[in-house]
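Just the one chain here, laid out as structure tokens, in the form predicted on its own.
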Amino acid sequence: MKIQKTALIAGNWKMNGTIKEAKRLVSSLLEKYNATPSLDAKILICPPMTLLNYVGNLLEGTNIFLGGQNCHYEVSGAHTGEVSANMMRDSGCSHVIVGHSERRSQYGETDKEIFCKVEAVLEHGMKAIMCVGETLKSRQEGNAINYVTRQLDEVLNSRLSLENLVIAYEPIWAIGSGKTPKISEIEEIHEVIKKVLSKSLSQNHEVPVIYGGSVNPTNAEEVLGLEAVNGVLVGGASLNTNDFWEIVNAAS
């Protein structure tokens, strides 16, 4: 089984975490982190916006990025309770994480509002984490590709320079369910992203495509060992960090 070599693990910690908690898991990864010498994978950590600022004092001198879970599209204006772009990069993130399931299932965001959210990100020069699946519906019905290509036709239309775009295939049915699909299904998904991709684009650069969807140290290495897979977003394991390190390690 081939390990993809530099792969991402994006610890995505949704809404958990206070500064005692953000404290407690930073310093345990450091310690795993210091403890090994030779790290292929590179590792990023998405904090809520409240711990930005903490956890990116936290991580100050390391190679362990820093990452957002949501931005606004637009600079600055009335948009209460928003934060945007420029304040991600002003807060150290070198990426942000847009159009992530729960984003779309539980705030009603649109495919068209997820493009102006990867501009916006593109724009102030971080990397982009689009997320991209399909419901369990479309996955029972066949429709699993045509549903994910759809979410990327925003993008694929655009003039947009993708150089520091970053797909996430994430099966919105099996985000926090403890179920991932089939590996067969994982690949055949991966591929396909892939290839419209480079179809799409005129340009020499691949772009990055992660799986997310209840990953953890059982599924972490079949997932990783999968030729189109750079990587993985991980959800629940990202909160326990013995959990995490063990995908770390199945990257490396």
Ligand code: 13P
Contents of the next structure:
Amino acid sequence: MKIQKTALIAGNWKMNGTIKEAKRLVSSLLEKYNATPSLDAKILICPPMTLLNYVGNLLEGTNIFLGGQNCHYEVSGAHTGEVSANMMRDSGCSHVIVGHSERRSQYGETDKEIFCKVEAVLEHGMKAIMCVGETLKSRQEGNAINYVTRQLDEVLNSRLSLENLVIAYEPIWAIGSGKTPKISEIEEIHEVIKKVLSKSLSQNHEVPVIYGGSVNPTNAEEVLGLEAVNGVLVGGASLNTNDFWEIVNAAS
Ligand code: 13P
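Can you swap the form predicted on its own for the form predicted together with the named molecule?
Then the entire complex follows, led off by the chain already shown.
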């Protein structure tokens, strides 16, 4: 089962990687990339902030994109330890992940704040990968769809032009756990997200929805084979080039 559209295969390194490790990871990725004449996938690497410039330089001249994992919604100011969307753009990012569930749970990011970040990323000409996803409790209680659509309310109630928005559906309980929803559940929720957002979009544009949560070489082809899945956001497996490349190949 092969997908029709070019899938986005994004690697979220999270808080992993020194310069030495990044050099090794990106070099082995580029070896595989250069040995593959035609690739029907869009690859995005999201290293920690400290490695953006370094990884960006290594990727120069390739079609592999660079992304950030978070940003502040203001352009500049007294926000010690923060980095703005403007700065992410300046570091060579084409995409920024916002509202990852780890940021929601560990740093108390709210839907409102996440919306402001989406706005800042889009205003700076990048693509915003906005993460949504339900807790295990809401999945077990049959409320996953409500939980996720509520996370989209801020975006839906805005007048924001959503052409550069990507939604990452990442069920919280699937992240780093080796568990994934049933394939039919992934399809269902992706379809709902697309339908809900299509009301805010021009007729011939659809918001890409990518799946994240324990994506690995074994399940990637099945997930990417779903029509409503436009790519994957990969955590742990993106730190192993062989695994990551198998996932890239599952999309091609
Ligand atoms: P894992 O692939 O390690 O489950 O992480 C998913 C994720 O959080 C990507 O943003």
